[in-house]
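So this first bit is one chain, no partners, the form predicted on its own, shown in structure tokens.
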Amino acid sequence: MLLVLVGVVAVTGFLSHAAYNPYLGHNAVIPRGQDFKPFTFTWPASPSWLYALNQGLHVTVGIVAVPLLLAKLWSVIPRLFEFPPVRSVAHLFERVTALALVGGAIFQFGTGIFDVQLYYPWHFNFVEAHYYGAWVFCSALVLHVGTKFPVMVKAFRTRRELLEGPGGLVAPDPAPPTISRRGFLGGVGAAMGGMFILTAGQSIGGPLRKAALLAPRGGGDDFPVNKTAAFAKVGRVDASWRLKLVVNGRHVVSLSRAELLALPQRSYDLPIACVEGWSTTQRWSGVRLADLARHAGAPNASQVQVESLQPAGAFRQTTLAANELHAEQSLLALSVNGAELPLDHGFPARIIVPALPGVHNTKWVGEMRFT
């Protein structure tokens, strides 16, 4: 059961790593401390909901196994203090491979759960010490289930004599149990419930968003918001604003934000997807990208820069790859569902891209860079 569900994580983090954090070309702009570029393909641009099933598959599939993990640490305890600790090489090396997947779920799952809590408690890149950190615990989970496979197959063959034959694992007169083997899975299935019931809304949605108790994003508001204006040091926009166009570093046109109304709007359902696994679809209204980059006089366009008006931060700015600027439904949102857009979701402008990661949706859009 662990297994399966170690192994749906682990495909979602690399896919959601993907997206995260793709390679662009050598002209993006990689936000500060995501500079390494372990991937050679560009995430695509649909279905829209991609990367909100996949970031709510890993998010909720990693929460609910803790349990699960937790009682598998818990039966193999003694095993990890049996003496002599080493009795053979051929021992050594399981030992090993036991310390680096043991202390790798302690990391990955640790450093994973702050993550979706939103709380740093280190001085580390996140992502890139999460992403290596997988890399360590899938060879240590590759290796340890490789050590240990004939032991798997002689015991599912043998299953009755190992256990209750003599010298079998357990003893012809053994202690009273403290709790039944029906008991301690029936706990275990039960405690891996009750944090799909609290965790599982945000991404979800619904009824189950109210009952999102330990999601940040979930327990209400249908709406959420990660960043605010306050936050990010963005004050208040005025009258003055312009969106400036720029085609291959040269400066071409500025709209205002009448000027970018009065210019052909769509209005796409399209959901916002984060990395800590929450999500929510909304009706988005604005300009196509597409028609900015010819309306900037770069129709093909191969990337856009995307630069905020918030002053510092890593995420500030994004760099669009052309199926991101090219697809159909990507747009300079400037309202949601009928209203102008709130100061928090981005007032005057943000991206909106389908099946983009919710951090590279950049708000407070300033400047577009095309090339």
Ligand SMILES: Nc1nc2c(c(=O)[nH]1)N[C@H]1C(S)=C(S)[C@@H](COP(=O)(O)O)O[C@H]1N2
Second form
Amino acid sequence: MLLVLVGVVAVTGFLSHAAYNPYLGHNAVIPRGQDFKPFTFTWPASPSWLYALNQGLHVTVGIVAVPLLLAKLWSVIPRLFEFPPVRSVAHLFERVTALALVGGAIFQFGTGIFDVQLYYPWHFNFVEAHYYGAWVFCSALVLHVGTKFPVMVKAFRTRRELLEGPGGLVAPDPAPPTISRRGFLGGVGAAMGGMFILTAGQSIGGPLRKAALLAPRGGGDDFPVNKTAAFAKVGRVDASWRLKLVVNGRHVVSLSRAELLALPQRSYDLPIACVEGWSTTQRWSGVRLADLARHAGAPNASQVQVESLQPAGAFRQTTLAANELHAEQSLLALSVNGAELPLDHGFPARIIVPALPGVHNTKWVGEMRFT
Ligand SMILES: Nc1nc2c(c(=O)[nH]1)N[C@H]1C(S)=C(S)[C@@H](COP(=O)(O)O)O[C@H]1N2
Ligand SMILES: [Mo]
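Moving from the form predicted on its own to the form predicted in complex with this ligand:
Let's see the whole complex now, leading with the same chain.
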């Protein structure tokens, strides 16, 4: 069961990396897609819930798997003190991969949970560390399962005799049990159910949303704010604000909010789906990005760099690829749920692109550069 859950977390994790497509190695402002990425492909811009589903699975399944992971680690603790520590080359190999596996699991689950809690008691870049950690963890997992596969198959086939033989799953003279199998499995199952109830609502909504007490951005009725304007050091702009549109390095037009509102307006129900796992669907209205490109005289632009009024920070800019820029529902949103965009949600204008990680839905847009 742990193998299945970890498999889901690994696959959705690598997919998330492809969708986010961050630049690794620096915190600098660099267009997406200029990095070493083994799984480079164009992340689709539909269906709109794609990233919400992916990331909801990644975070929820990861958190629900924690009690099972701890139970597994607890059950193998005696093996840590095996004697003699190394019996053969094969045994040494097995122990080294187990070390990478245990270390990788603690690192991946630990950094993931800390990120969801927006708590960073370290000095490395979370995205980079969690990504390279995933390679260590997954490689060790493949090697570990590979070396243990024959034992697994035998154990499922013949049960008890093999569990207890030499090289079997149970230590030769086990300590007296401290808990029954039923009590142990029941406890782990209850803990997993509890973790589900306390987090899943942040992505699946409904009545569970109120119960998502472990989700710092997802609980309650409100529509979450990732970073407030105050946190991002963005003040309310006045009537002099203009959106600058630049094509191939040449500034072609500046539009006031009134002028943007005079362009054809579209409304779509679209989610914001954060890498931290929470998502929320709202009704966004504004100008289609494709219409803006046409308005700027760049109807066939192959990408757009979006820059925020926010003075600093990794999320103050994004680059949208052609399929994202030209998707039917991609908007420069000016209002949400029929009301003017609140400052914390990106007033005077923000990006909303379906199926994209929330981090690319840049708030407080000041400039868009089409190329
Ligand atoms: N300028 C700017 N835009 C931003 C961010 C930011 O920190 N600065 N955070 C992003 C992230 S990570 C998410 S999940 C969404 C959240 O949007 P919301 O705060 O309106 O819910 O905004 C995105 N846009
Ligand atoms: Mo986010």
